[in-house]
Every structure is written in C-alpha cells, then in structure tokens.
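Just the one chain here, the form predicted on its own, laid out as structure tokens.
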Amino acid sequence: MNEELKEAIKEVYGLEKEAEVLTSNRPDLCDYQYNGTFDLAKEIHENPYNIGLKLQEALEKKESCQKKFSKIECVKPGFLNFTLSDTYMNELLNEMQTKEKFNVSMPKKETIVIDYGGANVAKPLHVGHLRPAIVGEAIKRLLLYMNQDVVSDVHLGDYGLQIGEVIYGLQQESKTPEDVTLEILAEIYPRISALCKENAEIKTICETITKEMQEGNPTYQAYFHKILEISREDIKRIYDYLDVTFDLWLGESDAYPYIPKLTEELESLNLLKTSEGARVIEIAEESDKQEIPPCIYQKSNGAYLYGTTDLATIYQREKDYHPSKILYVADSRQGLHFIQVFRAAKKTNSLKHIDYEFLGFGTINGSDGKPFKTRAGNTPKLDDLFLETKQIFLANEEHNVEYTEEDLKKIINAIIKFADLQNNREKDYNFDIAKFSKTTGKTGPYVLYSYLRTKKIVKNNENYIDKLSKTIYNVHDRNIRLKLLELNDVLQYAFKTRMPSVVANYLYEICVFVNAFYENNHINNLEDCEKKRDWVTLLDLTTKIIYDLLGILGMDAPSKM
C-alpha cells in the first residue's frame, strides 16, 4: 500500500515523498487510512480534500490497487480510507499459513551480544532482578526470531566491593572458604554493606581487600571462587526457574585478563589523562547540553571500576565475536554510566565499529505505587515472590483445577512475566499480584487460558484444517483477520525498537478478538462444512501465532486452566 500511494503522489503532483497507511482508528468505516493529505495541502498549498480525491482517483486506475482493495475512499476532511477485498486478504492468510515464521520479512542478518541479567554475585536475588532478566530475555527471543546470531552474557557482577565486603565479614567470623554457605552470605553483605555505609575505615579495608583480590592474593581469591559457585549455582537456579538462558555465565572478572591490551591500545592514543591521581577518558562533547564527566579508568589507588571492566568486556566480545552490535539492557539510571562507556569505546580503533545500544527499563512497584513489598513488608527474594504469586493464583482459581507443578510454574511465570511486558520497558509499572493472576482482563493467565481453548477447538476439529475460501462471514471473523495480517509489521516494529511490550499488547488483542470469535462463532456443531472448513483453518493459523508470540516473550501455556 505505501508503495502504491508514494506512486500515486509522483503521478498527481511530481513530488517523491515517502507514505505511511496506517491501521484505521475507526474500524467501522474502514480497515486502514493515510493522513498525509494533510501535510502535502501545507506544501502545495491545495486543500487535503481534494489532495484526497485525486490520489483516490489514481488509486483506483492501478491494477494493483483494483486486486487489493474492495473499496478506496477519500472522507472529509481529507483522510483516505482503504477497505482490503475479502479475497485479497485470505490470499496473505493462506501464504502466513503455508510460509516459514508466517512469512514475517527478515532483517539483515548481523551477529548482536546481548548483555542483561547482571546480577552481582554474594546475596540473593530479589525482585529488582526480575526485570533485567524478564525483558532482556524476551528482546533476546525476539532477536533470535528475527534470524538475527545472537550471543547472550548474563554478566554477573562478581568483581565489586561487596566481593571485599563478603570477604571481610566471612574473616571476622574466622570462616573460611569452605564454611561458606547461601545462608551465610545472604546473612553477611547486607550487615557489612551497611557497616561501611557508617564506618568509613571498615569501608577503606573492603576496598583494600577487593583490590588485592583483583591483584590476584591467593587467600582472597580462595574466597571468591568459593563466594562466586555458590551464588551462580543459585543465581541459575532462579533463572532456571524463569526459563532464563544465557549462552555465557561470564563476570567482571573474566574481562580482566583483557585490561592490559586495552590499556596499551588507550595509551598508545593518548586517551588515558590523570585527574586528581586518577586516569580517566575525556568524553564530553561540545554538543552536549549536560555535564558529563570523564570515564575513570583507573582509581589513584590503582583499583579499576565498573567503567574499566565494562570496556575490556567489549574488548573480549570483539576478539571473541566479532559483533556489529551490543545491547545492554539495565536500570534506566545507568543510562549516564553507559554513555561515558560507549562514548570511549568509539575513541579507540578496535572498538569504533561496534553499535551500542543502552535499553534502559524502570522499576516495578507495589500497587499502591510504592516499591514492591511483601505481606510482610519487605523487598521480597525472588523465592517468596514466586511463593506468594503461586499462593494468590490458587486462592483466586474459579475452575477447581488440579495443577502439577509444572503447570504450576508456567502459570506463575505468566502472571509475572506478561504483568512486566505488557509495559513500555523504559516506564516504571505497578505489578498487583491479585489483578495479574485472574484469568479475565489484561493478564498472563487470561492469554494462557484463551490460549489452551483455541487450541482444544481446532484439536478437536483438526480433519477440517485447509486452504482459507474467498470467503469472510462476519463482523468477529473479520477483526480477527486483518488482526492476524498486522503480525509482520508488529514484529519489525517490536525489533526495531526492542520493546516486547509491542508483541505483549498485540498478542492480547489477538485474544481479545479470539474470544470474541468464538462466543459468537459456534464450531463444534456447525453444519455448514465450508464455513467449518474456513473456520477451523483459521483458528489453527491464530493458534500457531500465539503460539510463537507466546515463546518470544518466554512464555509456555499449561496443560489445562
């Protein structure tokens, strides 16, 4: 369509201009519309109705046009309506149902890393983790459905001061590395975290002590090794439990073998300067309408920070990848971190190349708009959160059903997962776990069970399952077809922007439309066997859909609700 009309704008007035038909906003009247009469009237000065009517007109005369559309109309005052023939449209159908990935258009190819997850190491996760690994896995599926080669880093934060402060706590109690337990360290950081938060000389020796672990002390190192098995074994447990995946389990400290070859390559560019003892990288830019301060390399005292292991880390994934992109998805206040990191990576030769992308996210609050809290009143590990979801969806259950746990578990990882996705990422969002646990309104299990009884339909009606007719019987048959034609350009849309949320809304208005469908269109008995035919067919086409919808945004239905 937009190819057409850009043609039809050379035709009428010679000018090359781009053109966009949109979804209508008023399905009763038509099912798509261009605007743009209104920005040509202001440049030739010509009014949008009659701008309308012409290109109407030279709509009309294509023989393109004259296949697709049932009807081109142009309505006061000045937007042009298109209505889509019913053949033309079960034609598209018919090729989504027969072509691979419903014959979606594909970028271009390119090897992307995708960095999320990010959890530092030495306590357990709790709900401020859920976020970095619930969207950042569903921009991974999308990637990945995309055709695009994708290499996934959960990044663990395993090299920071809370390693030094763990340290010290665990030497305090005369414990060593084998003593080391989960309860241990979920009982320990938090004491000592708060401990150097009011005591700035215990502070000073968690410093001392993480920078000489970093140095390679073979008693520190002892510790961390046994700090780092034990939380990512748990750490991967909870992913586990998300169906959260990474290609590599890789930390901070696996980037420092790397310092020294950037350090030379900076250094051999005069990109490192000393300010106040320190080394930094000068990044401001006279563009800029905010002061951004310098990326510190290396602390006075020789210590590297976040910024440090944050490049050599880019610097092993291009040895090693070789990527045209990175992607980090992080708390939306690290965007100024990420600046200084990008802005320094693209001084150097070896890392110039590379696009990086900052997909910053908000956070998540309790209904009440405040940060989210157990019944008990505080910020809940990951484990109660989990519990407590579990324990409300049972109480809420209307159909007596007998879950496994297994079920279970895909349940809760719906509630939980499309309560978060169905937001724009970058916006901060209230997760109410009574509201997003019904089986009715904007919820995972609603998406779940629209799901489960779809797919029943055509299962029990499978033998009709062929070719779409010409023919469209309905007003609920039509919604959910033109619905089903949006897929490519939600998707490209969705990857364009890495926003799940673009996929999370658009499959629920899918079963929205579904259920619609099917309270007014009974199958089971019907007797008309082409409509049946139809029917069943189309139904198979929209169950497969949310199907692969469902998998982008790490979804997986239950086997019954």
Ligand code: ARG
The other form holds:
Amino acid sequence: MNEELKEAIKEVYGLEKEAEVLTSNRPDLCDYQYNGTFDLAKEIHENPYNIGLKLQEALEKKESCQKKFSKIECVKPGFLNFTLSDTYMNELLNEMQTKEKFNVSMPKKETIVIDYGGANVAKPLHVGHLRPAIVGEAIKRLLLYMNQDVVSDVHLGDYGLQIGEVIYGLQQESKTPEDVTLEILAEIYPRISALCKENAEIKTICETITKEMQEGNPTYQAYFHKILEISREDIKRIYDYLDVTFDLWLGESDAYPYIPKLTEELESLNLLKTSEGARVIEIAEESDKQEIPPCIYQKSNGAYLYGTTDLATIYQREKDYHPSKILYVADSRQGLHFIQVFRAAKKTNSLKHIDYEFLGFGTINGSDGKPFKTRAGNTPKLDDLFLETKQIFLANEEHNVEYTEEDLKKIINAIIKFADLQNNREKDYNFDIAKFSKTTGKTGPYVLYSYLRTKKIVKNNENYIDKLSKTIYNVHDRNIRLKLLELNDVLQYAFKTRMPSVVANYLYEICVFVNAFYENNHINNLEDCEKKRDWVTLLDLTTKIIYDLLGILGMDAPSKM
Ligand code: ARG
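We have the form predicted on its own; now please give the form predicted in complex with ligand ARG.
The complete assembly is shown below, putting the previous chain first.
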C-alpha cells in the first residue's frame, strides 16, 4: 500500500514522496497507519487532518484500495488508518499457504562467509561460549532461509599464547604429545595461565614457545596438532549438542600459509610502518571521534597477532570462495579489533571489494548483573549447564511426560536458545534457568508447547485442511491471520539487521495469538464444517510457519511435552 499512498500524494499535491505505512499501534482501531501527514503539513503548510482527508478520498477511488481495504479513515489530528478487507487477507494467506516459503520475497543472492563460534582451543567451553554459537547459528540459518550462498567457518582460536602455555606445562611434566588428554588440558591450561600472570619469566618462555611453534618448530608442532585434535573434538561435541554446525572447521593456524602473500601485498602498497620495532598498519581516519590505534601486524620479536591472522584469513576466504560479504559474530568488546581489521583490508587491492560486517553481542550476566557465575563462584562449564537445565526443567514439569533423551536435548536447546535469542543481540541479559525453563511466559518451553498443541489440533482434523474461504469469524481469528501476514516484513527486517531477536519476538507473538485462538475457538467438536475447514487450514499454516521460525532459531520441537 506504500505505492498507492505515493500515487495519492502525487495526485493530490504533485509531490514525489516516499510513503511508508506502518503496522498499527492501535490494533483495536485499524491494522495499518500512515503518520506522514504531519511531515507533509510542515512542507505544504496545510493542516494534517485536511491532508489526511484528501489522501483518504484519493485512495478510496483506487480500485486496488477498494480491494485491499474495508476501511480507510482519517482521524484527528491527522492519522490515516487502514483496515484490511477479510477477502484480501484470506487471499494473501492462501497464497502464503501454496507458495514456497510462504511467498516471502528473497533478497539478491550473494556469497556470504559467516564467522562465528570461534572458541579458543585447549580451554573447556563455558557459558561465555553460548552466544557466539547460538546467535551465529541463528544468523546463518536466517541467511540460508533467505536463499543466500552461505559458507560458515568456526574460526577456532588455535594459535595463540594458550597453546604455548599448555606445551610449556606438558614439557614440565615430561609429557609427550601422545600423553595429551582432555583431562590433562583441563588441568594444565588454567594452572599455567595463572602462573604466567604472576611470573613474567615463565610468560616470556611461553611466548617464545608460541612463536617458535608458529614458525614451524617440529617438536612444538607435534604438541600443537595433538592439542588441536583433542580439543576440537570436544568443541565439536558441544556444538553438536547445540545443533551448531559449520562448513569449515578452520582456525587461526590455517591462515599462516597466507601471511607471506599478504605481507608482500601490504609491502608493495607501502602500508607496513615500523613503530617501536613492531610493524603496524595505520588506519586512523580524520573523521574519527575517538582514537583508533594502528593494527599491529607483527611484533618486534617477529610474532604475528590476532589482527594478522584475521587479515590472512580474509585472504584465504577470498581465494577459496570470492565472498561479497564476510560477517563476524563476536563479542561486542572486540569491536575495535574488527574496525582495525576491516580498515586494513579496505586499504589493500585484493580485499577491498568485500563488505565486512561486525555483528557484536553482549554479555550473559547473573541476576546480580555481573558476568554469570555458579554458586561456587566459577564460570559454569557448558556440560554442567546443560545438566542443570535438564534437572530444573524436570523438577518443575507438571505434565508427567516420560521424555526420551533426544526430546530432552531439544527442550534444553529451546530453553537456552529462546532465552538468548529473544534479546537484541547487542544487549547483555541475565541468565536465570529457573525462569527460562517455565512453560509459561516468554520461554522456549512455552513456544514449543504452543507449537505442539496447535500441531495436534491440525493432526486430529487433518482432512479438513483446504483453502481459506472469505470469512473471518472473530477477533482471535483475525488477530492470528493478521500476525501471519507480517511474516514477510519480519524476515526482511531481521535479514537486513542480522537480528535473530526480531524472529524470536515475532514467533512469540504468534504463539500468544494462537493460544488465545484455541482457548476461545474450540475446533475439535465444531459442527459448522466450513468454519472448521477454515480454522484447521489456518492452524495448519500457523504450525508450518512456526516450524520454519523455530528452524531459523536453531530450535526443534520434541515429540511430546
Ligand atoms: N577466538 C576469538 C575469541 O575467543 C573469537 C574469534 C572471532 N572471529 C574472528 N575472526 N576473529 O575471542
């Protein structure tokens, strides 16, 4: 209807104006509203209510508007309110039901590399690893849903100081690479890392080991490969549990072979400057409001840094996939790092054509607003967190359902993911498993429960699924239909902003409406066949849409609840 409004403004005032109709914030009065009369009023010095009346008149004459709206009304002080016609709504819904992906329009297809997960090897996964995995996975699935060519890469942190620290610890205990186990890693890493914080000498030794390993020292390489193998397997196990999957299991170490070529290009463009013995890329810009320090490319001892591997990784991705975009899902506190990397990349010839997006996420806090800790005061390991979630869910479960492990896994996933994804990813949120695992409120179990209930009604009345007639029977019925019609806008917006929360909140609203719908409209014993056909058909469409939205969020429904 934006088009029609644009035309009406042109017809009445001879002005070329973009016009945007919004979803109504007074659903009791209308479905959509246009508030642009107030801006127009300033421009043409006419009272907004009069403008609204004239536009209303022009719109009412249009055939397309007569078809789409049962009512167009200008109300004081100048809002234009639109109410969709039942016939038109049902026409759109029928189209959603028959067309692929509910007739959602697809953006231009692009090759997009998405970098998320990013766990550092040799350290056990804890609650802080949830967001990069969950948020990243949801964004990836959203891109895939919108028909993009997606390459996902876990980009493990596998070549940093922690490896040198672990090798040092292993050697101190005369352990060979073959001796390395997960348990040994879990013990050695925190101990030596703490030691390095107190003892500068040991830290220097570990730094030297790290650097020599990066340069190819065979002894250290043997340790590195074993540590990587064991740690990666464990990381994979946890990501598998979360249904988080990657096309590429690469890491910082895989970027090293690309450093020489990258260096060559940077040198030829005269981009590497020496500063206090280190080699840096200056990336400050005149318009910077705060100081943006140079990207350190190589330390004075010759070692490469986080920014270097990120640049070399872009080199690798460009060579292998020619992406038009690379998306990075990482902690918001890494914002500066990515500004540096992106600016440096934009200075090259071979990487400047790529669009880079940093998609930051906030912190998971405890109810005290500080980073989440267990009662014992440590950051909970993910295995323990999954177990605790399961216990809490089962303890407040009132339905006496016997769950299979597979179903419990799906429920735990839904609890954790929906709690996270309903928040704007950039914001921090408080972790509260007891609240997240309730079947009421804005929770994963509530969403799953609504889905299963709706699906069951459809299943019980399967042979009624058909096309919708022209009728809408009551307000609950209308609410859910109108909500489903938002799908296209919701997905476009979520795609554009890379915000899974937009999808999660929409999914929740659908569930609220569908609950109100079946509480007020009893289908199973309905005698009016036409009404029954319409309602079962509507719920069938609803379950299918919920199913796809769950999928985008990385959630899956259990067989029963
Ligand atoms: N390993 C990093 C960390 O734990 C996150 C990696 C993010 N991705 C990247 N390409 N830098 O902080």
